[in-house]
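Shown next as structure tokens: one chain only, the form predicted alone.
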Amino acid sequence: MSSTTYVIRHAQVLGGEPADLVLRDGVIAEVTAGGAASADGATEIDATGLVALPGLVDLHTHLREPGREDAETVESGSRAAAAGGFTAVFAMANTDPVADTAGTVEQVWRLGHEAGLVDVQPVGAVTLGLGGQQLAELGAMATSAAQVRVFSDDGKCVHDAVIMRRALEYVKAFDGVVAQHAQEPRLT
């Protein structure tokens, strides 16, 4: 198995001075201040005037696939994210069909994996169809290939306190998170 090695020269490490970074198989193996790193057979990239920082994560992305591929696909959204310095995106559940089953979240996850540009983490719906009436398949989404850990009805709040409590208790079993749209519908 061959390794891929890059030397990124003269990158300004966030909060520091310019340095050379040696990357082996996508992992930073060495940081040399002042620029003296060497690696035999490495591809060199001049990063003079550029800043090296950790990859960004977008916790609220609308990739629209499945169902609204005319607006955006997982691949086109991943391409835009990568171009903007993002290494991971969380794809919201308000697709068509809604990402409220293991099958749908696995589809989004696989499309992201096939695109291979950024990590695509599907966000599962809290309730079926984002309707607020019945819990979605939280456990099935959590144990699916997508291993969903974040759940949200996105632009809709789960306004039923009993359903929200059940969701919070359910996701606790697998260290999941419920992201609530903080809005009281009776006041708005």
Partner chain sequence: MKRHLLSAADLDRDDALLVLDTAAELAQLTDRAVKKLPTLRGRTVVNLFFEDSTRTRISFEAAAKRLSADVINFSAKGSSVSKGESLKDTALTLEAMGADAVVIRHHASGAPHRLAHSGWIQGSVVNAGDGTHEHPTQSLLDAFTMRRHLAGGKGDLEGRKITIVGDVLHSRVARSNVLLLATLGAEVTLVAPPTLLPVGVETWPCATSYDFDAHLKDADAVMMLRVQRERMNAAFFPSAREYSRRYGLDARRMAQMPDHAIVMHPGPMNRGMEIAAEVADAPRSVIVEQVANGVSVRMAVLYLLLGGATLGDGTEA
Second form
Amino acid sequence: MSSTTYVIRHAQVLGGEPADLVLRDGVIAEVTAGGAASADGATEIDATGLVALPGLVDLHTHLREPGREDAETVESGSRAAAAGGFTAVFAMANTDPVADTAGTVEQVWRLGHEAGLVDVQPVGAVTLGLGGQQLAELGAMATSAAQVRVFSDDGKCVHDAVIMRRALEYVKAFDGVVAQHAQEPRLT
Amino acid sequence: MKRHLLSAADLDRDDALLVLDTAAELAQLTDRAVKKLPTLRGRTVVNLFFEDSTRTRISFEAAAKRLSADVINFSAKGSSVSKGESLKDTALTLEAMGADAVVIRHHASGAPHRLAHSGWIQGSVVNAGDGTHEHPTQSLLDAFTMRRHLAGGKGDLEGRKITIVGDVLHSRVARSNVLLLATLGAEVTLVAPPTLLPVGVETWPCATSYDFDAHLKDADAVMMLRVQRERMNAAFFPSAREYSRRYGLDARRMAQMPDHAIVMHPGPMNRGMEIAAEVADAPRSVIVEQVANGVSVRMAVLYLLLGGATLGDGTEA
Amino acid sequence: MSAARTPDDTRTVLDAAEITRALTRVAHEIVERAKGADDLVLLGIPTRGVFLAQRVAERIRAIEDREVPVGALDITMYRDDLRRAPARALLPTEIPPGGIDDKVVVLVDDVLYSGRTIRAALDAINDIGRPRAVQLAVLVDRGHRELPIRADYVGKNIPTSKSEKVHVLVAEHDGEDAVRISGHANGEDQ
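Given the form predicted alone, state the structure of the form predicted in complex with the partner chain.
Below is the entire complex, every chain and molecule, led by the chain shown above.
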């Protein structure tokens, strides 16, 4: 953890009155009235006119890598996320190949780690190839370096009630969740 | 002992110990030139098998024959059962043939109970596995094997830690083992993916876990259950590879078990699926011994049910 | 009649010293008959026959300075009256490591009565091996044989009525050595 001290001046915390935030060793050590914090040896950042918020989390992004690097990459998506105030993004599984194996989710996670801007958390596919027929190796994804905890077939939806039930039960073993579009794909 | 053996729950601690102690004496027969006792001479034991199970049937057959009983094997395949005969009509036929005991294996849970309590037959009923319900003689032979290795062949299994891993949902072996081992004082932990644990398992006298690795270091015995590949198609788990990685017993996991701990499997094994070949063949694997003990335990059950005076329905001796 | 059936009508027919003397005599007779043969095996019939067999073996060791293998032979599975009572728990059978083939087996039991136990024991022996000879030693022969069986060595012949009960107590199991008879000697079975 960085031992550098930062002072963010005149930030509107949650949109309130301007204040100074003193960040020491990676945590908010002090909040003072705007301009009141000591700058002793600290890196100062002027945030006049800016709002300070907790890092935002986007549970539903498409970083397109691997497969559609022409549209987006983990690195470009990370950058956009950071610029928008997001510190963590969940990358949906409809890549090519689909993020349905430990290998693919680890690749996405590693690319995010290398970009180093936000936490990139791959979402694992619930079923093989998003095909809705057979469970993907959810446990292998959960125990991979990516430690996947969110699984979704996203727009494809898990439309088989039995598969959905099994998936919901199965992820209990590693405290996972299954995210589902609230739609019945055969009716839309 | 009650007149029938339908569930491991039919046995209280004294009954269970009586069966195990009797089996221990009968096990000596294996070393003798004449592996036969005259005890059930003139009695008829029917093996009524509605489901294929060669190993269980031959185990009961060997047990009955070593006690000199007459054995009739009634397999549902190619019999009038496959022509639509009801369990009742089959039972009445057996009764007319003078069956003193009916050993029944049936795909429907509760069939042995129906046979025992319908008034169709007078003899004792032994459950040799019904549906996904119970398989009490398997649990007795498992307890017998554990007692030999973990308790000096005597007494109960007080405080012994038993980890049972695999398809608990469809396993009559697991259910009977949990009941019997709890009766004998053992602490049982069922390990399975959540999809293969039955609804209501929290009411069973055991603990449950999804994490196999957490239950190796303090286990006195690890029992692997057979997992059928067909379960994969019903989405109970994603793949054989994932199942085996999360819930299979391989050499790495076996090395985490205490030195004295044994490996068990009711058979038939899926080598490479729930159990690695090198584990199945390891010195601490007692899988082959379980088969031998099965004959002794089934002899004990048949002797205790049939060897004495005929009791009235529901009477305990 | 029933007024006399009190614990008081129990009488001791052999005390501890008499039992010791009887077993010593039996040991001498076994040795005498064996003529120095070293192929003796004593098989006690549980429960008390096993302790008596161990004591006879000790006497033989004292007399001859040699070890005689002692085992136990449970005859429950060979009984002819199994169906008259609920199934009984089995008692231990332990055949000495050398086995019984071509040995002289001396069966040891506490009381010889109908002879049915010994008949069962002979059947059991037959399934275990083929001894050169089988002999029978009992502490008490109370008569009333129902089969053509007699003992080779008898500690004491005690004529009894069938309505009487003979109780053999051994220190190892009962805390004391004694043979007692209870019940009536008038020969009436109840």
